[in-house]
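Presented below, as structure tokens, is a lone chain in the form predicted alone.
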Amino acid sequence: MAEGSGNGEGRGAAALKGRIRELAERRDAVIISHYYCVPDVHDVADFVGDSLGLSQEAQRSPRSVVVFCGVHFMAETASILCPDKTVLLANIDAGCPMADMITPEALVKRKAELPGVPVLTYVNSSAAVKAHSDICCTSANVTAVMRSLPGDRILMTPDRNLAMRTQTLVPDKEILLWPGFCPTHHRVNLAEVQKIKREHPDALVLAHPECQPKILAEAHVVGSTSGIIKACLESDRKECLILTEEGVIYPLRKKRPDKVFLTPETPMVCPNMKKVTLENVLDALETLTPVIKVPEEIRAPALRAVERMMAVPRD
């Protein structure tokens, strides 16, 4: 089983990065990148992290312009938290299939079928869906948020795999599933995972909760992207099998070149995250487009759902 690969610096990339950094200063811009973007984009970013954490970094930044290297819903979350800043999405075509598996209209219809049942929505969702939800969650805080909700039945959207994982951790609640999923995490092949485990019996296996339950059952650690990175860095195991998008391999290799990071034979690649290029970042800074601006009638209720989540003490 080969190690997960990271992209090297392409021809002319160093000069392009220099232009981006110079222009970011002139534009009073902060550049933020999700872990799943390509290494070149990591290198030019002020912050690299998980989606909600990046929006919080945007909120804390004194800069007036935010260049978001990620997918559409993430830039919307930044707009929700930073209404007075100009939020740019580096590549307007970078969407999220899981976020597209739920619409506000479908959620409103389902809520009408479940009167009084609270709606817990994963942050990997559109602003309009957040606006029709009672509270949001991340993959890191979902159990604490779930336990904070009143009643015995909760509708959780849109990721059914995260919901099924949460059900095992909060058995006193009945969690009603939405039929959404992340294609990148959902397609992890059980036979491939078991083969790698046989060939590398001492490897630490780390999986994202967006994977299917049968995959999570094979893992030693189940956690968010940041949680997986933290566990890898802190473990004394020489080998780590990473069952999340392979963009995390680049920062892991930089911090722990002594370790071996294994990945499945079927690549765990989010094609939308990989759409973001250095050229996109430069274009966004040059043109100050495309702007992502959540209308106030959606932003206000969406912000309430996010703020309710942030007010929940962590487990």
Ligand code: 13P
Second form
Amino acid sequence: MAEGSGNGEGRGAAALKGRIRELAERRDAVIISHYYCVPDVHDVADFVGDSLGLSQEAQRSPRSVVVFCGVHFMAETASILCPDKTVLLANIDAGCPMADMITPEALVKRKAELPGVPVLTYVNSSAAVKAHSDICCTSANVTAVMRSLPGDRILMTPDRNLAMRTQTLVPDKEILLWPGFCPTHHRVNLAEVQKIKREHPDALVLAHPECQPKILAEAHVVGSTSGIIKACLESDRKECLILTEEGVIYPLRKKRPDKVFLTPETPMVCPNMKKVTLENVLDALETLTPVIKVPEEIRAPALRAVERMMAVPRD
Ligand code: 13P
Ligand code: SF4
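Got the form predicted alone; any chance of the form predicted together with 1,3-dihydroxyacetonephosphate (13P) too?
In what comes next, the whole complex appears, and the chain from above leads the way.
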């Protein structure tokens, strides 16, 4: 088992960070980074957070330019929520394999087979898929959103692991699955988790609901990225086994250097989140590209699904 990696600061990186911060001011830009990006990118960001928190931060910011360090669907969500801002995706090649496991065409076809069944879609999806959905959810609010829906059958897309977890928490609804999953969370190995638990019986085990049910059954805490960070910081246990993308360990270690963060032997790394580099951020600020702009005919229905989610009180 390995501990998650920290950050090494070379002189080149320090100079690059200085240029990025200076240019961000001149461009009237806010830089936002998902927890799963590399530590250097966290360091230049005005805000580091989870999927939805970042888009809300983009909306709240008075800045006219948003540099999004994360994957494509996240920048699209920012564009949906703030159409008047220039939203830049630092690395245009950073996509999400789970979001790509559903297309609007496939969803329209499935909906035709399930007349009257509401569609609940995880925010980890394209704007076009959101546009064909009744409501969205995040891993933090999924149970409240599910309970708020009328009817007893709901189609949930695209993450079947999150849907199966939700089914255990909302047993009075029948949740129909979509066959999508996050490769980074889905591949966590049960034997590795059990071995770490045997070797560290006092460790608090925290898992993201994108992991498979057999992994979640081993966890003391199941939560969104922000939920895992919060529970870890609030716990008085010295050792925490982190079963989500290892990018969360950098902010955790900064806040609690006294704690030990354990990770599975097979690293939980999202290769797409790791594509974003300081050079990408500088290029985006210099060229004001690549712009992510959701067309209005998709934005309006997608916004409706996102706003319905935001109107649901948290449980
Ligand atoms: P959250 O950051 O909302 O927990 O989502 C996890 C994830 O996989 C982001 O891509
Ligand atoms: Fe997609 Fe998983 Fe990477 Fe998140 S961690 S961007 S869900 S592949």
